[in-house]
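What follows is one chain in structure tokens, specifically the form predicted on its own.
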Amino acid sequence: MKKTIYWFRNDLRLHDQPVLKRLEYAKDILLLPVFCFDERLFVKTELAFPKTGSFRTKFLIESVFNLKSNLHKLGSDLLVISGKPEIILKELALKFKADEIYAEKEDTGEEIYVEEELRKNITIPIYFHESKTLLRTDQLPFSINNLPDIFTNFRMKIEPLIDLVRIYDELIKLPPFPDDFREYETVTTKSFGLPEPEYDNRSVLKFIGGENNGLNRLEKFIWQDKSILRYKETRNELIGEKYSSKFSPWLANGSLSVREIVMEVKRFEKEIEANDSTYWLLIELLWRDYFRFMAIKYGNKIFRKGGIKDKPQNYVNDFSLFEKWRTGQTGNDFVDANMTELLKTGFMSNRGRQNVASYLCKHLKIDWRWGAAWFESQLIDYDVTSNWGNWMYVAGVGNDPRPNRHFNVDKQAEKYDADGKYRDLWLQS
């Protein structure tokens, strides 16, 4: 009997799962699904805050255990473990006497290091697959090396190919789980030395991790509320759950498939209405893919001060100023309101992110990577390539064709918070 390990990473779902769908009716096979909390994600950074903070950790834990629950419904289970995946999986493969390992491919330095170390540590085959983007790299109309450095040029070539997107049918069953590996350990934020985050009722949404909640959010935004019909007009607002899709937290850890979203949008356009807003949501999803492909093209350059442009940067790097920015105490009410929302909820609007990022690196003259690291710690929707790609863009070392762009946060406040309701909401004592 073949023994197979499926290593869940940032694909914490059972819908649109290419490998599991292929294994669905396999005979004479034992399937061991595994998730490993990488202990390195919870260490303190050089800036003295955790690499992964309480909000994102809580959302991740909820996502993992929702996956475990859903696997139970298919007669399977999920082994949840903590440590270094490249070591844990080696030990697990030996104990299980595994024949093969499957996992989703990652695209950036820390994750690639784990993949390479795992390959060194074991002799059985490891099969990595692409599942994060609408199109795989082999479906693109150009090589990664020839990926356009301007988004518009990328979009014009990719848009006609969106109709090629397909999703995998819902899983009905899975091969049996090896009983020797069942466990029922409880994991909380305190397991990683982090406090339990408190819910703030000013939050745009009560974000709860997991595939079930991701699919419910998709259903609500598109079909129940039909908020997608007003997305282009509302996406720069700051208060409430309806102004934007809020899909990003579930997309970030793969609880929700980007292809599933596109198929639902296309179905909505066919059955209800297609307008500029439905189209614009698809464009925003292309931005997500674009930053991932850029990371594959440029590798660790996306983490360097000069970005993908190797552009020299001069920063003051005043830590006390950074702390005021981080904790919402700069004295600029629009910046402080946005940073307070992030601090209290683990979320911030896209409009807010652009403004506070510009303020940090263009006004305070602080290394944009400090800000990117804080977002990595705090955002429940942290996605490595989207986060670092967007920060490079704002800092003028990424894909912005206007590298000297500078947000005037006071004018932005006048435009997007003219009545001051957002600032009043988050700056109240």
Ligand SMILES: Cc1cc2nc3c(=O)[nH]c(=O)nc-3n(C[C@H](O)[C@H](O)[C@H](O)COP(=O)(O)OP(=O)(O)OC[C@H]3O[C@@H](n4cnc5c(N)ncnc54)[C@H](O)[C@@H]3O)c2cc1C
Given for the second form:
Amino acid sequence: MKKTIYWFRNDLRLHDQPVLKRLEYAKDILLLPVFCFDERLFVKTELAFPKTGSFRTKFLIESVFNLKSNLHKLGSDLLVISGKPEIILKELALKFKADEIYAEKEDTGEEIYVEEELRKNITIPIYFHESKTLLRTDQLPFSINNLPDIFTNFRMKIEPLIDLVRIYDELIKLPPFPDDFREYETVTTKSFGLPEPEYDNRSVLKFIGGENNGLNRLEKFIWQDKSILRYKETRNELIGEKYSSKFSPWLANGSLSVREIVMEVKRFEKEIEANDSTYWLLIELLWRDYFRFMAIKYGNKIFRKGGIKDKPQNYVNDFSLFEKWRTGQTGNDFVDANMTELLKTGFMSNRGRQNVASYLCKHLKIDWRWGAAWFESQLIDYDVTSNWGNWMYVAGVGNDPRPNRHFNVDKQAEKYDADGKYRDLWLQS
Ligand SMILES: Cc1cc2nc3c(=O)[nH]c(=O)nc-3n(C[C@H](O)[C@H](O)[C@H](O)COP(=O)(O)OP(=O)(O)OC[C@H]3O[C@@H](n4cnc5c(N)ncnc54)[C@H](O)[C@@H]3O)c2cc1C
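Based on the form predicted on its own presented above, generate the structure block for the form predicted together with the named molecule.
What follows is the whole complex; the chain from before opens it.
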């Protein structure tokens, strides 16, 4: 009897799952699916806030337990543990007498460190697979080293390949789960020393983690509300659930597959209507892939002050100003409204993110990495490469072909919040 561990990481779903699909009808095999809350995600940063805050932690817990319940439906289960994955998996592999481990590949420093330590700790084979992006690196029409540093050049080469995207069929069953490893521990934000976040009814959406809710959101945005048909015109708005897809939180921890989204958009275009907006959503999704591939190309440079351009700017780094920015008290009402939304809900529109990021590093002259760290803590859709890639872009040390660009926040407020409704919403006491 073969014994296999499947280690879930940021792929918290059962739809479009390449490896599990392969194991679906495997004979003479016991399958132990595992998720590990990495304790290092919950430490305090040097800036005195937690590396992962309450909103994202709650969303992650919901995602993990939705996965567990979906695994139950297929006759399997999920072992949920907290600690350091490289140690936990070593102990589990010994106890289970595992023959092999499968997991999704990650691409950035902390995650690669865990993979390397795990390889040092155990002798059984560990197979990592790519599953985060629309196309895998081996499907790209260039090597990662030749990835264009300008998005438009990347997009033009990738667009013709979108039709190659395929998804894996729904899972019908899974190999049996080893009974010795069943457990029913509950996990809450308090398990990680964090308060339960309060829901603010001004939120753009009541975000609840898990693939069921991710798939429901996909259905609602595309098929029920057909908001996709106006996406290009509405995507810079600031209030409510309809102006943009809100797919990002589910995409970030993999409870929604990007390929599933693209297949649904393509089906919608075929069956209902294709217009500039349906096309534009696909283009926006390519940004997500682009930042992922950039991180593979440039490694830890994406976390350095000088970014991928190796051009560190001079910053003043006034901590009290940073705290005012972080808590929505700079005195600039558009920045403060956006930062308050982030503080109270764990979400902010793309337009808002661009403005507050530019304001922090170009107006307040504070190191962009402080801002990126706060977003990492607070955003429910935090995705390591999208976050640090976008921050580098705005700070002028990333992929912006015009790195000296500076958002005029007051003009932006006039344009995107002309009637002041957004500022009123978030600045009311
Ligand atoms: C400073 C800064 C930090 C950011 N940090 C993150 C982050 O941690 N995680 C994250 O997912 N996005 C991040 N973004 C990108 C973008 O703001 C969000 O993806 C978007 O606001 C999420 O809302 P939505 O799903 O409704 O987007 P939609 O407008 O509906 O777009 C659909 C999808 O396309 C992708 N997408 C759109 N714009 C971008 C972009 N600029 N970069 C990468 N992917 C994009 C996302 O997956 C998004 O869900 C950041 C942007 C900035 C300026």
